[in-house]
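Consider the single chain below, provided in structure tokens and representing the form predicted alone.
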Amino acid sequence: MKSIKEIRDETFERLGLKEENSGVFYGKWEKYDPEKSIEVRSPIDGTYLGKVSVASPEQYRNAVVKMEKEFVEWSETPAPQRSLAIKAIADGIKEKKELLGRIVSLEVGKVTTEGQGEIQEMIDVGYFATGLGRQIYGLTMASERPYHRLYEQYIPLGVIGVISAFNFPSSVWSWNAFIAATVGDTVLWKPSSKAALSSVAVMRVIEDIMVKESIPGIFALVNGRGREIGELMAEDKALPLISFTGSVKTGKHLAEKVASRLGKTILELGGNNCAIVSEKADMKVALKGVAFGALATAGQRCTSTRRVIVHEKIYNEFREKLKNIYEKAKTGNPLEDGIIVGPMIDDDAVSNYEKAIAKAVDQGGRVVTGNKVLERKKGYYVQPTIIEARYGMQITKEETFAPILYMFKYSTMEEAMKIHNDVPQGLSSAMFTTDLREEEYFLSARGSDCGLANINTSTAGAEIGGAFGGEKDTGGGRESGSDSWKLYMRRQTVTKNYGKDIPLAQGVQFKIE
């Protein structure tokens, strides 16, 4: 196989990246800044991929000024005009999506199919934006008052602007800006300082897509750090959305600074996702579902699965297979066949593995299989954990980025779903079972607390098709699919007279002589 920097070298030449590359766009790159510059690592094994120059406050303001200019036309295009743009945008991807998911891969660690993946998602979003295009709609109601039209109409706000995270260092901001720029926003981008190139590579790829498609720049890319350039965004007037996906504690400070210029905020923060397994349920299928969920991106994924709850009737069984897939599982460099689990993102996130194991054996929870670190100097990799938790535990209620997974016992329907919802998150959740009766119970208000409920399939893996977005501490709002997209624009109620009086609402009558 060929080595990381061998690999690196071939994308970038099939890409148009350098070593040293611009992170700023706004209808052209800035002059790359050697003071001000990202250097990129990749986790899965060291190797030095490159730097990424960051954007000063003056290069901010300038991208923002050039996205309210691009608005003012962009806006006035009829949707499906720019739902064909964006098409273009989906089709010009989809030739070089081997080349984006690998950028993925070497700079975050995903395996391979899980980098193509990312891709592929940005993809289908822009094919979902298409046909948004023709289906923007508002409804018509009946007015009480004679020869009166009373209707509402969706407005596009403005500049949109997203801060993404590394674990989904492309599609994430795909789903916002994708579906913002077909209802006629425009778009400014920061995504994750830990995956900066991710993001070059992404936008180098659409600049040439828009300017062989002749569409306006209807999108600006700023990296920079969250403390300088988030900041910036957060108390921006100019930016009358912020959509963001990352931590509790930062999402929280991000949606205070925006709610007191009395902006909006669409918020995907921690998830504390959890699966419950039914003596009931199809035990291949409920292992399968539990597996994935949580092993997948090396459980850096905002809806992986970190607690599962099994009936006590099968929950040996279920712990001692769940544990010889685990002890089975590859874990390693994840441009190999084979591989499983890759790299976690950075050494803190090992150190947060290992502080989070410690803190569960101290509170009563034994460890079943893992709690080993692999290597944390030529990458880093950890030994994907599995410990018998009981109720109550501290640990089990705060997210740690790692593919930790705590287990749980129980009898009844109704204390599985205390365990569940006795969380301060409430992202994804599942529950595998062949009852009918079980599945209503959790689909039902009595039920998951979550934005997302899955039956007979894992917490992870959402498909764009429906809105994505959590309750309680993982903030609200909605991205993606169903009506989205109508977070984006403002709402406008019209009341249209074409009558030869002014009679009043509510039979109120007001005389002029």
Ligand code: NAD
The other form holds:
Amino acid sequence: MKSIKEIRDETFERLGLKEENSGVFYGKWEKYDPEKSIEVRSPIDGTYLGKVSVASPEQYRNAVVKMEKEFVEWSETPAPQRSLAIKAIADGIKEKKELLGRIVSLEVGKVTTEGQGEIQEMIDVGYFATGLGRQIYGLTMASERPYHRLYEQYIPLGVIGVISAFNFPSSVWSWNAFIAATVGDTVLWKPSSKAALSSVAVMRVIEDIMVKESIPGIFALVNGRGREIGELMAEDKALPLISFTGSVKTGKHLAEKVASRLGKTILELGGNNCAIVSEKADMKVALKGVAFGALATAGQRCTSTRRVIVHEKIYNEFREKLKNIYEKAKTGNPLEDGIIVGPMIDDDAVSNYEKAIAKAVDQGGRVVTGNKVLERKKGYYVQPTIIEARYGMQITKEETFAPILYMFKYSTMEEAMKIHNDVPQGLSSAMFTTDLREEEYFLSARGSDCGLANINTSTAGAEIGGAFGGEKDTGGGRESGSDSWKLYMRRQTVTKNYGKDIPLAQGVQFKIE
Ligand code: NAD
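Would you generate the structure of this protein in the form predicted together with this ligand, following the form predicted alone above?
So here's everything in the complex, that chain up top.
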């Protein structure tokens, strides 16, 4: 196995990355500024990967102005033509999939298959957007007035601000950017400071494709700290919509700021996702679904399974089988074959893991397996942990971004749903059962209160074709597939009179000489 440094050197060379990279792009790359840069180290073993410079307030402003200029022509370009540009970008990303996926693994520690999956998601959204280019439609309504036509049309919003989280360093941007660009917007992206390198790699690849295919410069990248560039974006009236992905705490703060200027937001915030395992579940399917949901990305997915509620009749059997899977799942270098659980993003994440377990025990939880920090100097590794919990324990209502799974026992569906829904967040949910009635209960108004409901599959790992997002503290946003495109446009109701008089609605009379 090559060292992380060797893998980095080879990947950098093939992607044209340098040790010191500008993190600011708007048609051209700003000069690298050593005074204002982020140092990137791999969570795999602490290897130094390089530096990325951040945007000054002036560079931020220049990027916004450039996106405003590009919007004028781009929004006038027919949508089917715009969507072919996105197709060309998706084709180009496909050629670089392996390399881009490796950068994601090096920078945020995803196991190889998940790093590759992240880039596949970009390609998938690109192809979804290609079809969307011919499916932007509005309704036509029957007018109550003679010789009148009443319909709605969708008009692009302008420059869309995208602020993304560290754990999906490229795909979440593409969910927004490819859909927004197809409907005629331009896009300004502020990635997480913990994932600056992935953003530069993506933008370098896209820049090459844009030059080759003569695509206008509709995407800008402004790396920077949340409290600097993120705050500027929140306050900036030039951005009619901010699509924000991140924690509930930061999302609430941002939403208040954007709302105070009556801007729009798409909020994709934290989850506290739960799976219910019925006595009528297929045990093998349920075990695999819960284990994948809880262990993938070392519990650092917004959709990670954080709670499992198991029917009392199979509770002990399920717990022992799951424990066995956990104890066999290999933790380590995510680029090595056979590794299931990679590193945590940083030392703070390890501390949060420790604190959450201590609180859970303090509140009456019992550790079934795990509860050990494996490494925190050369990379950040923890043992995935299962904790038997009781309904009402405060820590189980919080999102800890770590591989910790709380187990509950239930006897009736009513009880299971009560435990399931009694948390502030509402992103993803799952029910494992072969009973149609239980399934339909779970999917009814008395059932899951989440934006995503899964039957016999994991809370994690959504497809791009559906609208992605959650309820309650998760923020209510929807992104990616279905009709999420509407959020990147404004709806205009058009009334046209082609008669020789001007009849008024509701029969109102207006008599003038
Ligand atoms: P975070 O909230 O710390 O940061 C998210 C982004 O907000 C980053 O780009 C950060 O720089 C920026 N930011 C920080 N302060 C800001 C401010 N004052 N104004 C504007 N922007 C600011 O989140 P994180 O640790 O990067 O990601 C993990 C969180 O994201 C988890 O809670 C996870 O559930 C959530 N998440 C949600 C989804 C979803 O689709 N619902 C997807 C991925 C991650």
